[in-house]
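Starting off, we have a lone chain in the form predicted on its own, written out as structure tokens.
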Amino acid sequence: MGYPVLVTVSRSEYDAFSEIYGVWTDTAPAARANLSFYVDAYLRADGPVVELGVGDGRIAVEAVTRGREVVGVDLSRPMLELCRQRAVRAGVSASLKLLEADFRTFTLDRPAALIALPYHSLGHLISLDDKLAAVAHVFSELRPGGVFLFDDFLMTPALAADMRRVQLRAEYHTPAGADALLWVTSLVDEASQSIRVVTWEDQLDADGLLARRQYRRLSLSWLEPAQAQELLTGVGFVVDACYGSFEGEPFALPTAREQIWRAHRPA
């Protein structure tokens, strides 16, 4: 199940990315698809709900507005601030507890009934050892019978080719009112199962000329389905299901678009 151990992603990547995160998620098909899937799972949980990689609270705050208390965990302080602001705007900040912590070391006040890791966020941990540490730690923070729910990239030749294209992701105005374009491409390395996302934001002047360009980069990775299953069962999880889409279709190649795993800690 091995692939080369790479350097763990630094916090600074995500701090810088927070400045464009809203535009990024608003234009991502996976983000649009996963919202109701995770919110529904949070609402069905019989006990404490924890979201790892809570980001700007896109999913967590939606669940909180519908009556579910959530603990949100993220390593990036700027992302947690965006989440806090979203909760304040929604009037639900009292029902959302935020923890600045790593997936591998977070500590809960009480064992969770559901721990979720949405939006391919296990890929923020680059090495297989780091992923194993995170999955094992999730297991330890769940109560008996508690559920772990996460999704990961399903890398295919078509997806890799699409990621490698230079794409205009969005046209928008910055908070300061500048006319902006957001571009993206990725370096995909199948051998190491790694992705280096490169984005650049072009801000234009009144004549449409480039006034400012800022690059931001993210390091990501993915698991093959067999690796994901081995990680889960290796730390003691029982796998309940693997879905191929956020509509709940059973995972099957070549129709699957995602790999979405649901597992539980035995009672």
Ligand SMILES: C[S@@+](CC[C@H](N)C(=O)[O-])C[C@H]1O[C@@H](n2cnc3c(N)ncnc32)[C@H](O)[C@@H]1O
Second form
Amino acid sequence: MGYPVLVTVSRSEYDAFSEIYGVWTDTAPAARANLSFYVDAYLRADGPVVELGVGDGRIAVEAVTRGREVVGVDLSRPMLELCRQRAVRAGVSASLKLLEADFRTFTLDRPAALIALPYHSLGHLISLDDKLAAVAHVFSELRPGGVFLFDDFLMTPALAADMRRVQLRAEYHTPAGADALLWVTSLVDEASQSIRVVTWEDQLDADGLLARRQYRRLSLSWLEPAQAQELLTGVGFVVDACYGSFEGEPFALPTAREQIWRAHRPA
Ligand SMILES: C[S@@+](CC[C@H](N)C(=O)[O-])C[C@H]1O[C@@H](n2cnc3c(N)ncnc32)[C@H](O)[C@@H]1O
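Okay, that one was the form predicted on its own. Can I see the form predicted together with the ligand too?
All chains and molecules follow, beginning with the one already shown.
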């Protein structure tokens, strides 16, 4: 039996999530793995680099610190503020331009050489039509020869089972000093290819009793590899590569752990 699937991504999801985003990425193996992959791609690009869904800037600011100018696009003001603060701390704000905009409608001053959409973020657009609108818009904002680079979940029965488990994600102190535990589980619906990530942060008092619990949720979805390829070629991209890991292994089942697509706009 199915359960109701929420089909919209509201701005407020990441506004609330921004408070735990650092803990979230610090404890995510995928975030560790994708960091150097994207930073290397930004540094190799031969022109303007844009990161869609720049978030707290953990990738973009690293690339800027190493000499590359980056434009970061995000819908969430609190996430953009985290990014801005990170750039200020690193002393590189002048080389990072931030745009509060949607993947489907952002406007660049000049066409990009590389547009990246890291960390499963296309999945925040739930419907195929919204994903298509984003991919078509990315195509239109690239210069001829420009590259689009993104990754998506590679959903398998093992990953779905893992996501459905209740897991203690982290034990930490909040910025206000509270003793906190972060828990996570997900509703995974294969029929609609959607995921509802549910987290709850438990703050404990000095006796270890629950003082406060806060839930935060995210809506996600995934593409099957054949759908991703069709989406890319359908808007005119030429697919250069699909990798199965951030170490750059070619995509092959059953060893692939991710689907990472590199495509370019023909000259
Ligand atoms: C998983 S985080 C990735 C952040 C960063 N790229 C990283 O790898 O840590 C996804 C980001 O995409 C942003 N986002 C989600 N949907 C968006 C949309 N339709 N347009 C622009 N940004 C969006 C969220 O606010 C969030 O900051």
